[in-house]
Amino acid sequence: MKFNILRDHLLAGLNDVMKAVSSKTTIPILTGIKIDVTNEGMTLTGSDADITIQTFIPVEENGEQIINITQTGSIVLQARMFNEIVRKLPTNEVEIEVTNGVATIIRSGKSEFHLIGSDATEYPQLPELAADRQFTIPTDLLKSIIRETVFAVATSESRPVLTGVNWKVDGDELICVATDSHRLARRKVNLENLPTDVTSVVIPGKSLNELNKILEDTNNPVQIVLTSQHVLFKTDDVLFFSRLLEGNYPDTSRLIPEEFKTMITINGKSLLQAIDRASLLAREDRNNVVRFETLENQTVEISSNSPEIGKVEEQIQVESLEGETLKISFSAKYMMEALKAIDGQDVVIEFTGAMRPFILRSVADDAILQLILPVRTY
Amino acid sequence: MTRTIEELTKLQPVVMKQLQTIVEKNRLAHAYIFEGEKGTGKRDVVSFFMKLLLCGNLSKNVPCETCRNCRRIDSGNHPNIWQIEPDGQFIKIDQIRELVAEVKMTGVEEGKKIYVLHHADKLNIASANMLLKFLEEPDGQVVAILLTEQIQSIIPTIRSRCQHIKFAKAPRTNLMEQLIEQGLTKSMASTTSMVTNDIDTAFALANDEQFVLARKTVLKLVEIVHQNIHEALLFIHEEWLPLFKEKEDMELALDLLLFAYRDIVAIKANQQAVCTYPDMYQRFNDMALVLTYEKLSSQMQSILQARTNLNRNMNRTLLMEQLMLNLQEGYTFV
């Protein structure tokens, strides 16, 4: 394998791979980055098991010259060390070069580096993509997806399938959701082309945390592709894969209740602010109760009680206010968490009883649903 | 230390073809214990075993050894194998919930996956119980392989869970061949395999200068006894028992006392026999010409006999010149 590249544009390629190597690894080979030669351009992949990202550079590129390519190849180079050289080069042209095997030799000016390689063969096989299964979301709905659910997801392993954010295809539906058994967030999306055969994936809520991070706002096109073992996201020249959660996930739409006693319309801002406030004398150790209770007058009142510190109250004007009376008590920082992920101004809130789960969504349309559990006060 | 498939073959004939047995006839357990004393070739067979569900060409159930992942079995580099070690004195429950984490995950690439721990018994009681629950109901295409020495110590409700896989000890003889390898001299090469399974044992008691001279005392009295009685009581009194004074020592002194008749015997029926002191063979065979099968068998009698009285700490003085008495040739006295 021999051939030319400009710095920069190699420089570029590595940083977005670099994210997902991880210093600790069971696996040797992954401590590096694999790179693939071919007439079309070079590919960098990197990889901690759980994610992999791939970069494609091409030949040319807006009529540059990126890559001069002599000799086609693959070889598996230590990933710091490599990155960390690069950086330093002295000049913008680098030439890389694999001698016998893994002997590979980096020059650029003056300089020249030997490093020893390991064999292309070792590294991790990526699955084979059928490209007409794939959808596309646009980047910036991807992305308030990703926020919109992932927040809900378990962090205690006790139920590791619950630790991801469930994709259901339902016809030309796609469901998110993601519980840790105490609350729920639910996305729904209108999409075309949605895949029939794979219909239900967990997607780890860690590997979308880290796809949130490499996602620019725009909203070009992401393609997805679903497959049983693996989910891959391609941007424009960015490849991201997540391994999938094994195990099934739990039916949640039963969960969802269909009649309310009391329903609420209330400015989401204000309930927000209100919560947080209440919350600051909620103990965090008894799941930052707070109470919520409805008054005369359109009115709601947000307390907290906690007798060693003191108690707040505070009165909120609802929008509309229908149904039975109530008091509930619930988590703060669930509530908060749900008010924060559903966008718009008005959320409308529907309960069924104090003992029962309530729903948050907005007024506009039911794409949000956010579910939470209350805590049970004597 | 990597064995090829034939050696193990001759190591561990049974364990072999039940492994490919499961494979060949589909019939893949979720869990397994490899049980067996070190140096009977378990790590070698897990690989072997990890090559056989992995390989993409098999064929007649022997894998190809050539394919990518066979390569990567032996390299480590598998990305759906994990192999857990223990960390200091136990494994512990944090390498566990690693674990746990990685197999509830789909595999990095199609097909099994497959995960190891070493020292199974090492677990401790908070890691075991972790692994119970995991170990029950696995998701996926998931087998565990449990490697121990000593099963005992494996928790029941994990043992019970499990299929065992049980190694048979090494045949001494490849244990003498690799010895004499190692730099050995034959005739330590045959006491030591003798006296244990262990390569790493047999290697330190071979440079272990007490072990070196018991076993020259043991070989002096049986020839003095053979010649004359009261000279034996003297050896006794005079060498034996001052160098054997802990139980532990005594035991290994009669036992290898014991090995002694038990080449006679063996010369006598068959001159090929593998000795324990090949370096005595003349001696011996010309002891066996003249010994009766009859005399000979109630003479290792008379040391295992020797050897439950020591358990009954018996006076260890007494005991001595009664096994002497009783060894020596012509009338039983005692």
Contents of the next structure:
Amino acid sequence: MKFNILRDHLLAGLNDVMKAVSSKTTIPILTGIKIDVTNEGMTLTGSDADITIQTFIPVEENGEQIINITQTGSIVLQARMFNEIVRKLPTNEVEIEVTNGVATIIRSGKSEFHLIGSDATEYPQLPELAADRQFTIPTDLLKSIIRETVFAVATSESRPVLTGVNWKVDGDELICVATDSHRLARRKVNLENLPTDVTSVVIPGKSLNELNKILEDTNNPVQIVLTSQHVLFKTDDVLFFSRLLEGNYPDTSRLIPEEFKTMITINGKSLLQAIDRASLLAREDRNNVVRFETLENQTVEISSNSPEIGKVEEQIQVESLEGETLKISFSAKYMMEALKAIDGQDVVIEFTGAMRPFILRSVADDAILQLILPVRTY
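Same protein, different state: after the form predicted in complex with its partner chain, show the form predicted alone.
So it's only the chain below, everything else dropped.
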């Protein structure tokens, strides 16, 4: 194998696939990156057995010659080392040559590295996914779905299935739900060509976070293929595979209350800032609890006190306040994350009592729903 490539394009590809490579893998070859060179271009693959990222660099793009291929072939090179070397090469022209088996030479300018690679045939094969079960989502919509749900996944492994986001197909609606059993985030979106055979999968939160870093802010479509064990996200030049979490995701629809005793419409941004200020004094050990109380004439009071530090109170005008008076306490962190997911719009908050879960949604639509369990403070 022998080819020349422009360093900036190689680095951009490496940046994507490095996100899947883990140093803590039990399969030694997965600490490497697989390089496949064909006459069309070069494919880089990185994997930690749960996530696999593959990116393609074409021979030429927009009339610019990126790769000059003398001989095709494939090799696996130590990922961290190869990435560091490419990053520090002196010129933008890189020549890579594999001689007798796995000995690899990397040349650039007057610099020459000799690396010992591994046989590419030992690298695990990617799962074959049938392309007939795919549907598409615009990239910017997919990024916002991830942003509005993934923060609510569980971080502890005591119930592994809760560390993922449940994607459920219901007719032509995709419902994405994440919960850590203290709060819940749900996003609904209408799409065409949704699969009919695989209707509920749990995608690891970690995979969605990595995918979010790779996706660019465009409205180009992302093709998604769901199977019973894997999900594949496919853009123009990146393939992102993730293993799915096993186990049944709990039915969360019954957690969401149907009727409410108190309804408040309020500006999301001003509430977020008030809770942020109140949480400055909220005691760390009580997982920063703030109190929320409805007052007369369309105001609510946000307060927090800590015997050692002091206390804070702030009153906010609300746009509408209906139903019973209410005193409730909740985690400032959960409330702030929920408000950030709804993102600066006017928010409707619906309560069913001081010890019952309450929900937040945008005034405009109920595509985004956030549910939070209150905290006992008496």
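Worth saying up front: this structure is predicted, and the values here are computed from it rather than measured. For the two forms, the rigid core is made up of the largest set of C-alpha atoms that agree within 1.5 Å on superposition. Residue numbers count along the first chain shown, from 1.
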{"property": "Large Cα move at residue 162 between these two forms, threshold 2 Å, rigid core", "result": "no"}
